[in-house]
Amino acid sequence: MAAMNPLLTKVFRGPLDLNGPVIGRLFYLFEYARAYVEERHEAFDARFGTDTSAPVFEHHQKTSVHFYVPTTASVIYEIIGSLPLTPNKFTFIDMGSGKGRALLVASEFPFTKIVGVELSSYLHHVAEENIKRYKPSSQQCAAFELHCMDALDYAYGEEPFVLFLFDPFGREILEKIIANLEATLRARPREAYVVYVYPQYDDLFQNSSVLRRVREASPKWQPWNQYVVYAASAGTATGDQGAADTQLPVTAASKAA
């Protein structure tokens, strides 16, 4: 799938990015209003007294590092329900974790560890504040680890992981970011999946030797809740497709968790 009509991509590309300096701040507004309905129909923070629904455009916002949005609540447990996990065996990693929704969602899964990772002191401590509120019948993980640092200085572990991304970076950033990925997979190989929301550079995923798309979904009418999963294993990273030929369901559009 091409994660957005490529005419559509070069136009909002560089200065013309949605979260860029041109019109990132009208975009700002549209989102605003997107997250307050969304918030009406599925009533995330009302039902857990948690504070991830407001978007967040701080006056030092870099061009290069997307302002805050949340995830659709639903397409995280749609993403996360659908990735064969062996149970307590992955770590969950959010880059651009914000005020910590997919985190929150995460724990309801049976993570070993759910990982944040904000540039933003202000987004990351309402993130913690969310995780002390957050404790859901349903949690399978309360392992959170919560990080206020630049995302390209961010070290794995050598345990298999979930790395998710809801369009947190420029796509300067995203080529080191991904960089950095396939560093560790190739130095470790092991199972991972990356899950990349709203997937506005999504042909560096597509140019990776490490990497290979496993999901696609394209919602009609909602780019924000387009997603595609990728999968590498040790048999990718040293040549050998081994479980990356997992080939996860396709779908054409999010479904209600």
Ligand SMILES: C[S@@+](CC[C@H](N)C(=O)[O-])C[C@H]1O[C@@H](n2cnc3c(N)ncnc32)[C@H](O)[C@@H]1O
Second form
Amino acid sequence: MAAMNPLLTKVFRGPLDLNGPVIGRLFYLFEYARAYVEERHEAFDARFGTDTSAPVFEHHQKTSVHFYVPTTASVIYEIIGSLPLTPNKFTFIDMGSGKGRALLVASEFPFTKIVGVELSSYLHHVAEENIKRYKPSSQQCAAFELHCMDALDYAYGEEPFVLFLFDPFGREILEKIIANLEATLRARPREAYVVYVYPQYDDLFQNSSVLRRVREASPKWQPWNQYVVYAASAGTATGDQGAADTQLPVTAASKAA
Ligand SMILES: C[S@@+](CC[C@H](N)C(=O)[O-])C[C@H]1O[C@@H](n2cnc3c(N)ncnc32)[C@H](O)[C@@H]1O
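Alt. form predicted in complex with this ligand, vs. the form predicted alone above:
Starting with the chain above, the whole complex follows.
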């Protein structure tokens, strides 16, 4: 998380990593309880007949592959609703898409395409089923593209994009993901936003010469709902101010309570 003391961050790495073999199990139990309470409050799955709430810790999971737990639905609405996007111009990409909750919420905004990239074949399959079930009348994009693959191998398309990350990987992998991201933005400058929820390795983004921070939220007692938003400098360099002034509408009908 952004506010995490660097010393604490160091202490928690290795065997005591939040996703590691020791602390990871305790953290998982905490997240299980949190997700249960949140579902009682927001009733995301209850309303849409989906299966996104329960966390999943796969037995063979490496420490660098963070276990599945969904982003709080209301936070996803808040984040996407606050982005100054041009409707029908951006692709939404969730790297580490898990059971697909962020993809489902994104489908209520007029993205051109919604891409999920997930390493686990089990979670990938659950996301496919969730997409079949999720049919609110407020849905504005049904062009889903799900990839069961390592996010490190993902090749960006040519269009502007929103990259969504809910603390999916460890530091070393995130470093490589950022290097790939910077390479595509340098090769083809275009508008792009990066949303990083529970940004425990935010320092890596702060060092980027391609991205600049445009928004952050740090609810003190809910570190899992902290997030930062970065914009590609290339996006503003094009002078596309029309795009920057347009807000996407949030559909109140299905917005989380
Ligand atoms: C904390 S969950 C986020 C779930 C989802 N993005 C959401 O917001 O509801 C992190 C996910 O990242 C996936 N993941 C971790 N490392 C990955 C990698 N290298 N490539 C693709 N997915 C990965 C995990 O399997 C897990 O489902």
